[in-house]
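Take a look at this single chain in structure tokens; it is the form predicted alone.
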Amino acid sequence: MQILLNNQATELPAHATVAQALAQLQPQPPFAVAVNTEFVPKALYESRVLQANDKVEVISPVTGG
């Protein structure tokens, strides 16, 4: 199935989880994840199943002033 991972079309197996999507992106912590604009708690990364055409955003904090 295809999802959008940080606005990039990404192919994942059917029933892939947020954790599997993150494995492809390999973001450096700290970061937060949203699926279709809804925050996904870290504790749910392994169990949150994605659907075709989901939009997954991995967001890193920005520091500075």
The other form holds:
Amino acid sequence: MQILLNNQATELPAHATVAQALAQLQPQPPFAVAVNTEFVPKALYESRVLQANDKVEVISPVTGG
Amino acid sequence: MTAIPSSDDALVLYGQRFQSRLLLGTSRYPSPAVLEAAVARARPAMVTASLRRQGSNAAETGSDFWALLKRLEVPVLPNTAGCMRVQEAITTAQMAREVFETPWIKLELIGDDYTLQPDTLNLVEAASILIKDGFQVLPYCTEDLVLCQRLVDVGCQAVMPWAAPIGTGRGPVNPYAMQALRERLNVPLICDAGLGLPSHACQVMEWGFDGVLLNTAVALSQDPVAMAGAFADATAAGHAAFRAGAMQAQDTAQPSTPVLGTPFWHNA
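Can I have the other form now, the form predicted in complex with the partner chain, not the form predicted alone?
Now the complete complex, all chains and molecules, led by this one.
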């Protein structure tokens, strides 16, 4: 199935989890995750199953005002 | 004026005491080293930070900025910059809480991406949801009295009205409304955005504001470290002047030197 991972089309196996998506992206800690504009806490990465066309955001600290 | 500073004169937000009344942004500095030196010079109460997709700015994301934040040893105030819908702001705040390990959030909900004016119609709803979720919300808002009152009504223990649009450096464009806020509200007021000069910061503090939050005025100055110090000093000076109580302005001249005994004066 295809998802959008930080706005990039990404292929994942059916029923892949957030943890599997992160394994593809390999983000540098610290980071946080949202799926379809809903926050996914770290504790749920292994259990949160993704659907086709889900939008996964992985964000990290940057400067800000 | 209604604001009564605490006896030890600390800024108190959500029960936490801060010795500085300056909150400083971390963006747009010439280099991380200059940012670090500016923070060291200003010794702000908090520094603001944000969240973006990893890799969106190679110069910023990754461990370097995170390590710098840790070195600063200043509390971090994450923001929800760029959010234009309530759900986006809620989710960004939740993500920030996990990443920065803090309940503090500078709530930005933008209603107009040209002026970056807060979405005054939905800001209260977003603040209310975050307050119920345990956040310590500092809402970036306009100087509208009723909006600020509604934010207080839903549990915001401080509000952060703008002086002018973000990054303009114009200083307070609506002095009447800002002073009316001070007259009417008993919560800490932090002027957030639009300040360009230390005199702007001093001015709002003289009106009785409790703090200022700024970024661009320091970061884009010719010498950000010196300007950070200038803003810190001006903020403290304005607050000291507010506490001291200003004289009433007069319409006519009144000699400060005694008239009695003026030499060479003769009653013709």
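Whichever C-alpha set is largest while still superposing within 1.5 Å between the two forms counts as the rigid core. Residues that one form lacks are left out of the comparison. Predicted, not measured: the structure shown is a model, and the values here were computed from it. Residue numbers count along the first chain shown, from 1.
Moving regions between these two forms, defined as 3+ consecutive residues each with a CA shift of at least 2 Å after core superposition, come down to one: 63-65.
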